[in-house]
Structure formats: C-alpha cells, structure tokens
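Single chain ahead, written as structure tokens, the form predicted on its own.
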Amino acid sequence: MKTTKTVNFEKLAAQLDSVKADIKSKLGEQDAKYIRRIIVCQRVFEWSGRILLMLGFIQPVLWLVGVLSLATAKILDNMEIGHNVMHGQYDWMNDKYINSKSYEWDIACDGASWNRVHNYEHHTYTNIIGKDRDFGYGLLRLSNDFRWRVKNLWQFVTYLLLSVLFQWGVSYHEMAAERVFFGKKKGDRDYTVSHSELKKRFFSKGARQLVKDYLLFPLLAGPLFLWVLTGNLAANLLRNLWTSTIIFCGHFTGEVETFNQQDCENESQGQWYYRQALGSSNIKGGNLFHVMTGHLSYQIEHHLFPDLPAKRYREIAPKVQAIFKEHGIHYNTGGFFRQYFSVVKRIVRYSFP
C-alpha cells in the first residue's frame, strides 16, 4: 500500500468509526421521511413526464417537458435511490420495499448482479489491481498499471459509447461477461452464480427494460407511438450520461490512486479506510447537485461508510475532512468541471504509452 509516515491508522481508524457510530446513533424518523419524501418525489416526475410526452403532439415544447422529467425520475431512482436503497443505507427502517434485498431499479441490470460485483467486490477491493474489475471497466487504461495495447488509442472514443450506453455496459460488466459469454477466465475468482444463471438474469431484465421503455408505453399511447418511443430514448439517454459522468468524476480524476494485492494483505481497518480515501474523489455542488447525484458527489464518504444514509454525507464530509487533515491525507475534491476535466485528461493521458 502506498502510505505516509505521519499516518496512525490506529487513531485514523478510530476517529472514522467514532464519526460513523455517532451518526448510526441518530438514524431514525427523519431519515425515513427523506427517502419516502424522494420516492414520492420521482413518481411524480416518472408519471407527469409519461403524461407529457403524449402531450407533445399539441405542443412540442411539452415533449421536450416530458423528457427532462422521465429523465429526472430515471436519474433518481438510479442514484439517490436504488443505488443508496441497495447499499443496505436503509433497511434498519425495516420496510419491504426500501430494502436492499428486495429493490429493483429501472436499469437494464439486475439488483442482484449489482450486488454481487459493485456492491461486494468493488467496495471491498477497491481500486486493488487484479481484484477491483470497476477501474477502468476492463474497457479503460487509467493507470501504468495495465500494458499499453493498440486499442487504447482509440479509448476515448469507447468511453463515450460506454457513456451513452451506460446502464447497458453496467449489466454487461456486472455479469462479467467476457467470461460468461467468451469463456475468459481467471483463476482466483470465486464462481458462486452459475453462467447460465447470470445469462438469464442479464437477458430477462434486459428484455423487460426494452419492453418497458420501447413497446409497452409506446403502445398505451396509441397513435402517439412514436413522440413517446423517442420520448423514452431520450430520457434513457440523458440518465445515461449523466449517471456515467458522476461515476467517472468519483472514481477516475488524476489524482485517484491505485494499489496491488501484495500491498494490501492483512490490510487494518485504517489501512482499509486509507485505500478508500486515496482511492476516491468528491464534486462540489449544492444541495440539489447532491441529490441528483445520489449523494455519490460525496464518493470518499460514500466509500467510507457504504451503508450510511448517503444524505448523511454532507454532515459527515467537515468531519473526515478534519481527520483526514490532521493525518495529512489528500481530500481530494474540487468542482465538477475541474473533477471532469482531470477525468477525460487521465482517459486521453493512458490512450499512449
């Protein structure tokens, strides 16, 4: 691990679990409320926007309407819900539907696959080369980590079709799919889904997506098949990149390091809590940034304490700021189009040897 000799895990870990014990210790009604308040909030925004965009045959200014609203409702329940809901942020509420186990979010891929790769693997490994498969989706070179190959000339390009395709290359990547479907594999995995098992989930959810978006709505509206057909494309796409955008800004700026698996062995809860800091990046923004961010402008915090309320985030950053200072660990932060443009410098830098 890449580590400095003013750091005391000791106390580092410490300080962090105090931080988290003392929110844990406040959870309660009011949290609750702010969920159900967002759910109620993105059915709203779902159903005016599916109204709206039959709508658009009157005025097209009401399909345009239509669409930033589907697209609203689309962005929330992908990060400030499903995302925070099946982090298992809230199942102390103990309620069925606002449950990690059981939620299941418009996207093409499904919970349970999320679960297992993003919700295990990359918040456990993170970042560890040859264990954490999230940096650089297998698509990307980010780092010196990884051999120059030809086809990282050209990687810029493929970022922007993962972008547009985002939710797609989620379910892809999540099913691991160069193994399913391709055969590669690698040794030290641990296989607990069977292929077939994983190429009906990918499929099914995939299928039910497409129907949705591409079939059924369109059909209930009639003779305005094709003002919400495209409706829903757009709305799709709009999710897509932004949701890409914010993810990348989290994860991939210049300054986000990397580490090996012998570095990482017999790894501390400080040392734990270090790779998660070094290995993140905030966005700085106001509050209704934040919410369509799904609160993962705050990522170091998020990687902290994956299974906090993510709201709690914002009372949560001055403090792991201040420890982290004390420390003299890097915050590393900034605005977004700082964020973003140290994000495609680092895409277009690895592009060549």
Contents of the next structure:
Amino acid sequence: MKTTKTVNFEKLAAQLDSVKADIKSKLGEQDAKYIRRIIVCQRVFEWSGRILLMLGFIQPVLWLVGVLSLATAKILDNMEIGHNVMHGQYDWMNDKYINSKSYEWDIACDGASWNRVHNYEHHTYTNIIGKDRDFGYGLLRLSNDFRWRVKNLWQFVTYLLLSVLFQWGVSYHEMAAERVFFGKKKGDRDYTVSHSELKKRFFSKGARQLVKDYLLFPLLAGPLFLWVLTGNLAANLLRNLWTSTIIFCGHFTGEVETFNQQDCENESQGQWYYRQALGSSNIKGGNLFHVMTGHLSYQIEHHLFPDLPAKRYREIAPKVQAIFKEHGIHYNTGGFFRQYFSVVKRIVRYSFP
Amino acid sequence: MRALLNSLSKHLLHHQSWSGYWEPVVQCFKPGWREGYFRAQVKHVQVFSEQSVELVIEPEKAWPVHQAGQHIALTIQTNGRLLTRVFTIASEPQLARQQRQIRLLIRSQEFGAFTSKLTNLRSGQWLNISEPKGQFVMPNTARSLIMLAGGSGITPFIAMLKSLPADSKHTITLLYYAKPNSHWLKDELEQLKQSLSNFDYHLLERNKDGDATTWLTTNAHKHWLVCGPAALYKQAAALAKQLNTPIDSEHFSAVPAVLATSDKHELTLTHQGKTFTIDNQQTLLTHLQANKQPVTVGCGMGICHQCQCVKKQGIVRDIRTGELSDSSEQLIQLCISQPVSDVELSA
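Starting from the form predicted on its own above, please write out the structure of the form predicted in complex with the partner chain.
Now the complete complex, all chains and molecules, led by this one.
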C-alpha cells in the first residue's frame, strides 16, 4: 500500500465489526417503514411528474415542475431505492419485491450487469488497479497508475460527456470492460456471462428505456408529444448529471488512494476495511441531500458496510470517524463544493503527464 | 386487463407486477394489503398455556372459505420482517361463512421465532393469509372412521367434527395422543361427544397407553385419517399397507436442526429438484460446487450478493455472525451459509 503507516488491523476490524453488529441488531420496523415510505414518494413524484409534463401547454411552469418531479423520482429510484436495495440492504425483510434478487431500476443499465461489476468487482476490489474496473471507467486517467496518453489532454470534456450520458456509461461499462466490441480480449478473465448475453441485455434494457421515455409516454400525450419528450429528456439529463457528480465525489476526490493487486492477496478483514476507508470520501450535507444521494454522501460507511440499510450510515458515521482518528486513518469528508472542486482538480491534474 | 397491466409494468416500470408496483402506496390506505395474499384482521389472541396460542382472525370477503381439514399459510410482519408458517384451520367452514372468522390453534415451537411473535398480536391488527390449501378433508366413504391425532395434529379433526351435522351417520372414533396433561380442547371434545351421536374419543399417552398399533389393527375395516408428527404417520402408513386399509394423512415434519456445528452431521440438500448428501462442516456454496452445480460465484465473503438464492426450507447459519436463519422461505447468500438442517433451495 502507498501509505506506510502501521495500523493495528486486528483492532480496527474488531471495532468496525462491532459497529456493524450493533446496527444489525437494531434493524427492524423502522428501516422497513423507511424504505416503503421512500418508494411511496418515488411513485408519487413519478406520476405527478408525468401528468404535469402534459399540462405544460396550460402554463409552462407546470412543465418545469413536472421535469423536476420526474427527475426527483428517477434520482430516488436510482440512488436510495435501486442502488441500496440491489446491494441487499433490505433482503432481511423477506419482502418479495424489495430485495436484491428481484429489483430492477429505471436506468439504461441492466440490474444484473451492474450487480456483477459494481457489487462484486467494485466493492470487493475497491480501487485495485486492474481489478476494480470502476476506477476511471477506462476513460479517465485519475492516477499515476496509468500511462499518460494524448487523449488524456481533453479528458475533462470526456468527463462532462460521461456525466451527460451517465446511465449509458454505466450500462456499457461491463461490455467495455469485457471488450465485447473493441480491443484486445484478456485471456485471464473468468467470464461468468457470455458476450452474446451481455449484448442482449444491453440492447433490450436500453431499448425499453428509450421506447418508454421517448416514444410511448410522448405518444400517450398525443398532440403534446414534444412537451413530454423534451420533459423526459430533461429529467433523464438531470438524473445523469446528479448521479455522476455524487459518484465522482465519493470516489475520485484528490486524496483517494489506489492499490495494486498484491495489496489484496491474503488480505485480512482489517486490511480490507482499511482499503475501503482510503478508497472513498464523504460529502457533508443536510437530511434531504443525504436522501437524494441515496446516502452515498456517506461513501466511506457504504464501502465499509455495503449491505447495511443506507439510512443507518448517518448514525454510524461519528463512530467510524472516531475509530479512524484513533488509528490515524484519514477520514475524507467535506462540503459538496469542496469535494467537487477536488474531483475537478484531479481530472485536470492527470490530464497532463 | 390484468395481464396487460402486468406486462406493461414488467417492460416499462421494471416491476414484475402492476399491483406489486403500487403495493407500498396501497398500504398507506389499506394497512397489511399485500399483492398475492389475502388480508385478515386479528379478532382475538389467547395464550392457553405455554404450549398453545389461539388466534381468531377475520379474512377479507374475497377469501374462499376452506373445507374442514385444510390449512393456510399465515404471514405476519414482525419488526419489519415477513415471516410465514403453515397452520391447519381449527374451525368449521360454517363459522367462516356466517361470522367470517377462522380459528388457528398454534403450538409454540422449539425455535419460537414465529409463535412467540403471535402473542404480541393485538386485535385490529392486519396480517396476511393464503387461500385454503390441502387435500386432507373428510373422505367420501361409507366406512366408519378412525381419526388418529398426535399433538397439535388435533386441529383438522376439530374442524371436521365441528362441521358435521348433528344427525351425521358417520361413526367416528378419535384417538388423540399427546404428552401427559397437554391434550388440547378437552371441553370441546366432550361437547362434540354430547352432540354427535356416533362420535367417541380417547385421550391417550404413549407412555401409559402404548402406541396405536392395537387400536388400528382391530379397526382395519375402517377408514383411517392420520394427522401428527412424521413418526406417527409412518407407523400408521406401514400398518395400513400391511392391512390394506384406506388411509388419508397430513403430517408436518419439523426438520431437526444440528446444534453443535463442531460435530460432523450428514444432511440433505435439495437443489433444482436434485438431492445431495452434504455435511454441516462447509458452506452451501462449497457443497454445490463440489457437486458441480451451476452457481454464480462472487466475492466469497458475503459482500457482493452474487451467490444469493432463495431458501425454501431448512435452517442455515451465517458463518460471520453465527446467526440462525428462519426455517421458512428466505433469501440467503450461499458463500456464508452453513447448513444446520436439511435444506431445500429454489431453482
């Protein structure tokens, strides 16, 4: 590891394990009620949004409110519901619809594909260059682990484009990483899914999303086709920009560290926790902000305990911070603008050799 | 219409069912409403002794009334978790038709995860039930009947007897085995004896009265109905085969769990209809891989949920926390689940 500090990994693991056990024992009614309430909010925002978009011809402000409402619904579905439910955070409820096995979200990326790359690779091998294919998404050079190329010169523009099309980036991620269409195939990968299956999933989920937002709902609106189409486009754009920004702030701030493959060989639980801690960063904010980020504003807690219900990260955070302090581990947190600026700086910094 | 909505919901809303998509919203107005279940309201909960709980519930109007002897799956939400168990209805269909009520008599189980929660139910609360299920009902026969009940296996017989008209021509003998001083509903049985002319019953204890072999052998010309533990059924079934006697039965075999995980025990694993012999020393994932079963594998440490599957039956232990699972349907991660009883996984 790059940090040469000596940490008492055993003690660290024991302390963090006990934080986790404490929350696990408290899970119950309150958490189940919370996620159901969020789902109710999502439904209400989504359908009021869709209806308001059609009323734009009466008063354009209604259209604007509709866009915001639909975008809110999409963000909730993506972050607080989809991301968290698919992490298995609510599997203990035994609810046949609120669990990681059956949940599918309202974005272009097929849930199973995301689960493989995000839940498995990214969360197990966080920031290990060569294993965690989330680091830079193969598009951006964000550390000296990668050789500089000329295309890195304009990677800030690449980043902006990625943000605009973020759901498609997420969707294409596994295929790009498996080099389904372009590039050299790596011989050493264990393919759990065939390339044809990946393609099928990519195109079928993507097509459904396109048909739904840009054909079917606009057609339902009849003469107001364009109102609804542009409204859906705007809502998707807002959601893409928001999720991309939050995710970049959680993973690519200036101080986030990377690791190499030796770091995770025979890794103990404590070392694993330590790597998670150094590979992510938090964003400070109010209640509403945390809900809208799916509590990924508590990215550190999320990486330590990916399957604890995300709302619980709020009460764990001070304990985690205290434990980090005791071990001299940096707890990377800051206001939204500070963290975002740090991300931008990192992208620009590594644009150059 | 329903099929159309479901298909729309599947393709556009990414939800398997249209009503399921709206479920959390509907629950705001109709507490306890759940797609695929019937609603029922708790009317009365009574704890008889430390062994038994009586639960009277009022199913919603759409619930199809049961036939005496049938059972339902009862689902309660306790501390945010949904738990399901199967119970025989211990009341007659007339009660359900006239007063829209059914009664369940429930024995506290060793692991008590479910039954202990029942005593916390309050009248007015909503829970979910399935439609009535099962083939164990009064047989259409001219023969006299022997009812053989073991422990909580008395419940279907109570329902059957109560549903008989007073002028019933059936000659029925009930043999009711239970532990000393733990026969249920003695008063009701006595009342039934008074009101039904051809009914008689015997309260028996295994230690005092021996097993049912003598009773059954001397009544080989009758039709046997058996409900109780698997051991009781096995014995009666073997005898019935030998004597060529008609027999209907219902038996609930509670899977005995291995408690000391340090001792090696042989268990059975059912996966996609295939059965394997496994032991309790390794995780289910290791066993499935050793048996060359197709499983999705991920991190192997319980983080990524790739190897998740639905456990239909059986108890597993979380190797990280030592926590035991529920015995009914539940999502588990294979890589951190150690079997402690026979386990059935869904495909």
